[in-house]
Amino acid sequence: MIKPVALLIDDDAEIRGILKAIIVPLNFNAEELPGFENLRDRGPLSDVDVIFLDLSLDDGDGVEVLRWLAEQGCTAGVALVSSFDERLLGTALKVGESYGLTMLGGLRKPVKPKDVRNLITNRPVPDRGVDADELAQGIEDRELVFYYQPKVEIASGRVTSAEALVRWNSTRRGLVFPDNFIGLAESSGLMPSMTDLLLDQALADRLIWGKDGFTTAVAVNLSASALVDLDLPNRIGEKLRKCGTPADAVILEVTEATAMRDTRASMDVLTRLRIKGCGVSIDDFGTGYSSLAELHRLPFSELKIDRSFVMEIHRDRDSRVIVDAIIKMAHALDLKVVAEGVETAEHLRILGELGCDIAQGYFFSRPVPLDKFVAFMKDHDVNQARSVS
């Protein structure tokens, strides 16, 4: 079996050799560079799957090496290795995201292991591989399937809304991730088919645990080319009538940047949307670059801060800074807030103080299949009584 390749570059041999002491026992080559030159003279990155980059090298800073990587066309996972302050190493990630990197995350020196460990572990592995047909394939044998995650009410801790996410079960792949097939879907034209088996999907998956007594929503992801789809919302509308289930148990939620690509389309969409009584929500706000102007004009009844601010919110005044002004311009707006990447106690804490209204993250859950969700369900019920007797 061939091992995944790391490159460690880093003018610092001590922190190479301790970043390769804890990646080899994970099964990875490693290879030492001392500098941007030593990378450059190294040739094709093909074999290469992850990156250790140091932000201030000797011959160069790491913002030029980010760049050169994306000229390359370089498809590793890139992690930034550095002892700048959080702010900083935050703004590369994003430098290295606005160049179509994979960027894996920071890590402070002096490094920690655990953190090194989860990094890569984590990383997401692209299926370079898949192909229209095979897609087209697999949604016709409906192998599509959405793993589930709680929205939580932060006052009640009442579970208000479950994420509705797809994963491909493929039978030659096995579970392959949407980052490996949603783009190959919308290139295809794929998109419109896929849409409709997923939202009969989500409302069927939601009738089943309806049958447990839960009027939890579903809330569910919708494409670029969905919010151009001008008979989407009459399309929703037969499908709500035809299941028995009300429109206001579904939530439909859009990125930022995708509600902002033709602004009249989805003003035309999401109005229809809202007028039949479904919820709207803006996803992952924050990380797009459109105006305010215009995004008051769209009719949203949610909003969901990006987890990359809210996960910051206990060490980091920025980052707390801006989330407490998000949750206010919403409120005024007479929006419900959500924050994403709720994974501890104290972002909990935090953001009950600020004034949000709902939290989804692994502190509550990791998106589970149906089975486990509707057991989840009725743990956190119980658990919710004993809590309130």
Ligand code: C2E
Given for the second form:
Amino acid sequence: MIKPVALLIDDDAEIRGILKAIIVPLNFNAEELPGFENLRDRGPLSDVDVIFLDLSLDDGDGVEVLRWLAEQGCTAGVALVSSFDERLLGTALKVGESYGLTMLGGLRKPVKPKDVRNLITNRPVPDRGVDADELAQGIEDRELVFYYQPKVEIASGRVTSAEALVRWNSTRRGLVFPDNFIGLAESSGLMPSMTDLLLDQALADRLIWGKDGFTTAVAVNLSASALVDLDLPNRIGEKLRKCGTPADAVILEVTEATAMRDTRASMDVLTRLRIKGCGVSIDDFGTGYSSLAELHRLPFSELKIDRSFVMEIHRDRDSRVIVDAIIKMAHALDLKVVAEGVETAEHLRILGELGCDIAQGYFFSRPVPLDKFVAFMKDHDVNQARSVS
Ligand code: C2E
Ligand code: CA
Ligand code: CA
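Taking the form predicted on its own as the starting point, write out the structure of the form predicted together with the named molecule.
Every component of the complex follows; first up is the chain already shown.
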């Protein structure tokens, strides 16, 4: 069997030696490269699986190298190694991500063998297998299903809505997560038909929990192609009418980055959805680069703080400051604030103190299939009634 290839890019021979001693026993072929120049001279990178990159090289800085790797179409997982503080390391990782690289994480010097092993063994293995034909077949065979995750009002404990998160229940591959096929659906032109199918699915699922008396709204994620589809608001209106669902029982979630791509079309589509009475939510807030002025022009009713900030509020001062500021700003603009990635009681407590309205995350429930979601709602209802009486 061919061994996976790891590049160790560091001007310090000792660090290269340490990394090599850790990863060779993990069955890697390790190649040592002292600088940027050596990397450029190495030739194509298609055989490389993992890259360990020092942030400050003698002949260039790590960010320049990241940019160059992205230009080469590098698909390897990249781990950053540095003696700088966590914050700078964190920023450099974000830069890598923004270039579309697969960033595995950061390692502070002195490098610990355990951390290196964790990065390597937990790295996502790129799924080279899925292609558009297989996905199209999956869609036709009705293999796309929604899992639901509750969004819970912090003050009352009431479930105000449920986010629909798509899964591909593939006969060949098992359960495939959206990050592995949403991009493909978008680039291969399958997304528009998928969007309509999923909206129908979400509305049908909501009728099912409606039968048990739950009026909980359903939140559906919209992709970039949906936001430039000027006919979408009309089709959604028609779908609502057909199944007798009030418009305010549907929330459309769009990410900050998606909404900003073509602001004129987004503004058109989102405004008309709001006029119809649907909720419109700005997702992953804090990860994009939109200005407040631009945001204010878009007619959002809800703002979701990205989980990368929420998950750190109990231990990272910067994250807490950011979450606090986002909540204040959102409230001043009359937006409801949702925190996603709420995993612990402590996260929830801090968010409550900061005045956040709604929480979503593993602390309440992971995304679960429809029947399990209905069971969750019944259970939650009983507990709620008990805590009130
Ligand atoms: P998103 O809209 O930000 O969805 C939240 C993601 O966070 C979900 O991942 C969910 O499983 C995960 N999550 C929820 N609570 C927690 C928590 O407490 N801790 C952690 N670590 N993670 C949590 P998922 O389901 O893999 O979805 C990934 C992304 O795929 C979504 O991000 C959304 O952008 C996209 N997506 C999902 N379903 C659809 C869809 O139907 N249509 C479109 N266009 N995009 C979708
Ligand atoms: Ca979402
Ligand atoms: Ca999100």
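Keep in mind the model is a prediction, meaning the values are calculated, not measured. Rigid core here is just the name for the largest C-alpha set that superposes within 1.5 Å across the two forms. Residue numbers count along the first chain shown, from 1.
Trainee: Superpose on the rigid core, then tell me if the C-alpha of Leu39 is displaced by 2 angstroms or more between these two forms.
Mentor: Yes.
Trainee: With the core lined up, does the C-alpha of Ile51 move 2 Å or more between these two forms?
Mentor: Yes; that C-alpha moves by at least 2 Å between these two forms.
Trainee: Would you say Arg117 moves its Cα by 2 Å or more between these two forms, aligning on the core?
Mentor: The answer is yes; the displacement is at least 2 Å.
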